[in-house]
Amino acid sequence: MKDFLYQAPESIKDAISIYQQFQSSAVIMAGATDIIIRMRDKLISPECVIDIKRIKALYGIEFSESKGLLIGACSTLNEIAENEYVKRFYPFLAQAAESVGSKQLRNRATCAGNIVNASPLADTATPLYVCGAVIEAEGSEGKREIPIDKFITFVRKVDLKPCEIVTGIRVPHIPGIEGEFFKISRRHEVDLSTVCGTVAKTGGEYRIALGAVAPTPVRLKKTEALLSGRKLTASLIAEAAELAKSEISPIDDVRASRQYRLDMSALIVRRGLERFAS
């Protein structure tokens, strides 16, 4: 790891000065559980870190009807799957935040990082695309608020402006969604995703997304379709598995083959689906 400036700024203001004056050749740090690695890998070698965990305006975890829930970029993966608004109304991503990793690392690592990594196995990520989550950012343009299926483009890819700061996610308030998040990995704790993915129900309409099935997370709007406003059945339930594999496109890797992933996808959408047919 070769040397760099550290920055440890008190308002975000100041945060994008210092990013202005870096560049592309400055990293922004919160949790620190990916750059640091990443670092050390010598996957990336910035000249500054800037290290946003003492602005105070990044933290907390608010719920509201009219504005739903909104997760400051510093609040971690532990007080997302404790919070009470969190566990009452999005009780999937709850789950998905409390996957992640041992709790050690997640009373350091933030959903917000999470998502900006933009890895296609983010545990967080299936539960926000189902609800249509909001990234809300600011830069020396202003501020500015992306869906997250714009957000992330591709593996390790996302939709930020030069010198662009993620400042928190917005979930909105959908009255009464029931949903389950689901991961396979090779061990029970502690490991990365091999598929997961979160399946809910609103009324009469089914939203489903999975990750590591593709470059992105993937929300799949035809099994939405054919499900929608019908009667579950089994026969129903069959055909939507089915159908799912049709909207992903895995690939062969160290954790499983594009074939398991393709099956275990179809058992994510089976599952859920039989949650709610019971």
Contents of the next structure:
Amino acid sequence: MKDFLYQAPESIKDAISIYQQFQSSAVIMAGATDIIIRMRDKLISPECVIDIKRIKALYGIEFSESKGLLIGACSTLNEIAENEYVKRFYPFLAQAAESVGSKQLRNRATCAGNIVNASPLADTATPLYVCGAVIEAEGSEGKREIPIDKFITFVRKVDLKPCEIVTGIRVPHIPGIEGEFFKISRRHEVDLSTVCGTVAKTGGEYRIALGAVAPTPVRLKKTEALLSGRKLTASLIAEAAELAKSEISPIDDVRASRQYRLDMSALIVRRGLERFAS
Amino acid sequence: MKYKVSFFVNEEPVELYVPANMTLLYVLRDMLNLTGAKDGCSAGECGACTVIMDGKPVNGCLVLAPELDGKHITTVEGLSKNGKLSPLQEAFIAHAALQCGFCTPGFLMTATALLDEDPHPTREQIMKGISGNLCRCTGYKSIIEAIEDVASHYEGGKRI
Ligand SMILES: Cc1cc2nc3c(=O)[nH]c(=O)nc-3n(C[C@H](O)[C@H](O)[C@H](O)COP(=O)(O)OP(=O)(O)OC[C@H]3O[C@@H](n4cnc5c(N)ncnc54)[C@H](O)[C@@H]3O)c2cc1C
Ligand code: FES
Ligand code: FES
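Could I see the form predicted together with the partner chain next, after the form predicted alone?
Below is the whole assembly, all chains and molecules, this chain first.
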């Protein structure tokens, strides 16, 4: 790891002004579980690391029916997984948060870091996609809100302007939403998803998102439209699972082949829907 | 550049000047000569570097040295009190929950934090709780049994 300047500002304002001073030669650090590895492997060699964990305003998980859930940028994945509101109103997000890495890792890693890192396999992404979550960002020109599916633009690319930081993630309250997060990986702990996904239902509508099957996580809009308002029969579920495969573009890599990912995607859709059929 | 950090290791106050590009694991091993925490991967994968920071188990290899200011760290060296091993350490010996021993400090810290949080976890919870720690030797069975032993006979470090 190359040497760098370490800064731990105590306010969002100070963090932004340090960021402006160093521009793209600075990186923001939250739980550090991605960036320490990337610095060690010399994939990045920042001049300055801005640790945002001393900023009190970035902590906390709040919920209200009108505003939904607000996850502070420094809230850890274990805090999210154990939060009563998350477990009750967004159980699939709790499952996804708990599926990341290990207990030790989740005591440090944040959901905001998982999203800004923008790996196609980010486990907390698909629950946020099905809920239409919004990323709250702040920079020298003020605050912005960006819908998550606009925020993640490509593999490791997000819509953050220079020197903007994510302050939190807002997840709308969707009364009655039910669903499940699925993670297919080679082993259960400390492994990255080969394919992951969330299948949810609200009223007569279904919401499905998959990860690790395209450059960004994807909402399966056609599959959702096929299912909309219909009674789930075995043949409709089979049709949906087949259609889902046409909405994704997985690749071969170290973890699995494209074909395996297509098959597992269909499996996630089928299992997710079967839960609502009975 | 060096950063001045004041923190606690095993309840003792420590003041050091640390480089930014060093991890907590190497602050312990190279600067404080506490070599219990091990470097198995330096990548968050194996748990051999696990220490307890402000009450929670973390990977020592994924914490930067300057972050330590104001923190409370417990390492395996801090588990015994007045020369007496903790019940968990005794149980690891009684159950032969180690062979080469490389993973042991990490397991002890993860399991200590687990039992601090919930003194009576189920076998399932124990297995889940330690799944961020790798062991190449034991096959885990004896480690799980050692933790179960303490879970069923102790509360708050006292025998019940
Ligand atoms: C052993 C291991 C296992 C893992 N397992 C999984 C897994 O199962 N599933 C999974 O999805 N991921 C996994 N990861 C990846 C990683 O832990 C997660 O992506 C984690 O959520 C990142 O959060 P962090 O707070 O540690 O991010 P950091 O490392 O602090 O930051 C990650 C990126 O986001 C940026 N960033 C962070 N916060 C902000 C902010 N508020 N504003 C602007 N930019 C920000 C940083 O600059 C950096 O580019 C694993 C990593 C390791 C080392
Ligand atoms: S050395 Fe830290 S997890 Fe392996
Ligand atoms: S005893 Fe050898 S790795 Fe666990």
